[in-house]
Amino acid sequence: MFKKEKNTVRGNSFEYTGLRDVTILRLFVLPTIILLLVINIFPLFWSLYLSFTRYSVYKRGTPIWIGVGNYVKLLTDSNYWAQFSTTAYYVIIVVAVELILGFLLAFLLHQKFKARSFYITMLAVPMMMSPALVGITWKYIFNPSWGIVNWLFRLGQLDWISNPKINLYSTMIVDIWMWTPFVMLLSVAGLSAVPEYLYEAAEIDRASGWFKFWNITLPISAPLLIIALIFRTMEAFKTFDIPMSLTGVGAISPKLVALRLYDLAFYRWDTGLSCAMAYIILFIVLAVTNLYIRYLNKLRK
């Protein structure tokens, strides 16, 4: 596979013969790349095949080919459409609030003041925590009997966890609290990329603060905002750890597709149907991401 190579290094008292650095790099890196490709590609194609079959990994039978039956069942069932609608509503609200709050925080932190780095680090702590740990922590905070939220806002025994009409919004609050710092950090990087001479030129022309924001700050920082939007949309659509830690899977859980997918795969053991649902989610995320990337390319041009 590799040609035999020989390099000789002569010194005052020794001679070294060995392989070139590029060849050594290939020897160590290629097996790792091949292993990663096998680990990632095989489950991808195997699950795609199972999505066209009637199969349960629990029963350990032979997959029965049914074509697009699983996809037709999912796309014609009103219950699944309701869950996709709820997830879309969740994604729109969560991502929009995170973008607005994250950019506002970045705009405030972009000003020069003492302990600026300290505040940025402290605000970034939530996104460094495990989502499962965050969900469990907020489960205690939202506790209807002795949770601090009900006590602080004098809400009585409001049930943030078990009430299906409310726990979707409690999940949103936790998601926003955890991932707004991610948008903030990207926004800080975007604001730092704006050249100061543009602001100086605008001040010479007596431009208003709104004019400078709309025509200088926002257009230059927009590409990083779009990148934040892409990542947060993908992750929000697949959100699982936070609602799972807050409510678990069942009748009281929020009607999110990730929880429904988990229920199909590991409670009902309907492997074929769950694989089809996973690929529907994948296609939706790819379609939305493609729209964002096209808009990002237009901004760069």
The other form holds:
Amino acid sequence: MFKKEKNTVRGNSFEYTGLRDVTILRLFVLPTIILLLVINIFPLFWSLYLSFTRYSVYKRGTPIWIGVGNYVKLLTDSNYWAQFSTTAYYVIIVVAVELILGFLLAFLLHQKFKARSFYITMLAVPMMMSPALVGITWKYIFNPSWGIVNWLFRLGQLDWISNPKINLYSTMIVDIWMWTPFVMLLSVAGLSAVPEYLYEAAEIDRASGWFKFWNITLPISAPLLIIALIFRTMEAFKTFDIPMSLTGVGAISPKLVALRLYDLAFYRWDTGLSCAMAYIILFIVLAVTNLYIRYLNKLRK
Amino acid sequence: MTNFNKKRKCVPVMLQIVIIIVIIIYMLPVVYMGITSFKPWRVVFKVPPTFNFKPTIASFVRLFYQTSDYQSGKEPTAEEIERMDWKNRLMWEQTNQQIGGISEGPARFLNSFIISIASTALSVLLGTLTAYALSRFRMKGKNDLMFFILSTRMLPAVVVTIPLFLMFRFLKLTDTHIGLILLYVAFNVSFAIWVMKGFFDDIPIEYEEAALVDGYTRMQTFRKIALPQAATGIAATTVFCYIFSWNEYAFALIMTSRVATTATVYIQGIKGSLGIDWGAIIAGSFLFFIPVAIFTFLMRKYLLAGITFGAVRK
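Got the form predicted on its own; could you also share the form predicted in complex with its partner chain?
Below, the chain from earlier opens the complete complex, with every other chain and molecule after it.
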């Protein structure tokens, strides 16, 4: 009855000794799963519960169940709508500019010349820096009274840091500076995936440059561009480090959801409400992630 | 579009010049950061910004040492200045101050270092094991598991920190090295799994099968056949995990207050007796950034794999 399952390779008939595959699988996978469950998933359920309560970590009382009150408050308050719409505006501008600039850069660099890979790596450097320290460095560069930007462009005392109308755009500039290389790297890979013979064939047919661009270059490099698009959308939506170090949180900071969430949770200590806001953000990010993973799976096949 | 028409053998000199100019403009902020970190104190806030100064490492010294004013009437005489060690003399020349002991700086850099190393080691270990298992063994719902693993990484840091903060406070893990290490491992392990699975998938399975036929056990094949072949992949993953932990800011900001604070949080708010010490802030950022730049160049072949979670490997 109990035939012991044997170790076989790809269903072939021979056996090998040692631990069974299933044992190894469990041994290798379980620690990671447990870690992820404890550090990521368990807290998420906890905060789901808290999002239905009135509770402040700071006061250390017990959470009071108020049902969907927090969500109603968030979805009906125009201030929070402004947060979300400003963030959407931020994401659209930043991602669009990064895609265009990154692709143009890639186009420039998609040539055969000496030290090409050196240049590409050099351009990739900003992306690898600590976003928080990039933010603080730009705060120095953008300083209204002695920053180099205002002097260089003769802008007088333009307040890049604490004027809420302007600091959204200074955050955008930093984000674009930092992440354009990301799009550039993916675009370079996309462009070099286009086989040379397609251009040669188009050449024989006397196709125009635009025709080749729209019908050969773009379609073939599109998958990588879409990866860049989705990745950047996700990251830009939850951007925190850069605006946090550039402007800090408070009344004057740009209306970005991650900043607002930090403000709610760790300055005002309104834990219940902040958990509800976190869940709304989570749903948006998960929707985009889902999109990305489906796309990845399709790509792998 | 003209370059499509030619075989791309040599690029016109003009185009090369354009590329180089673009790169120079692009790198200006980094260059400016480097220049600023060697500025003397009086030049840091100078309007208009000047580049005509004698470079000094005073900002780096202030990063690691506290400075204080001399009491009035006790300013050093010319003879005393002559007898000072180089650090004190530098401080006197720069800001008429003296060294007053070691600052928080070294401890913060050490924290960054310890936490990054430990979390990297753990996440690469766990990631490699899990990735190997997921790459080589049949399993129900593997794609769902991979999605689950990736989705934990995609959660915005600020969102998960609220419940994590509660949990850590309950477990007395706030402001401890172990707490931060655990967090970083949990966030890097998903990255490590995805990238490593990509690398394992690229290794032909035949070697391992041959070894199994020759009487190796699964564990032996893993150790002696698969691991050596994945060595470069493991190295690349390690460097990436290290950079992520080293650069991390949001968790460190929220979860630490005194003991386990890392350099990213510390550098942001360096204040000396002179107020916000922009010299030390920029010098600190620059110092912090140097290892990252070196690693970036070492890892240049794997940048694409790294930034796309192993989706693109070339």
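Positions refer to the first chain, counted from 1. Worth saying up front: this structure is predicted, and the values here are computed from it rather than measured. The term rigid core refers to the maximal set of C-alpha atoms that superpose within 1.5 Å between the two forms.
- Message: Is Val288 displaced by at least 2 Å at its C-alpha between these two forms when the rigid core is overlaid?
- Response: Yes, the C-alpha moves 2 Å or more.
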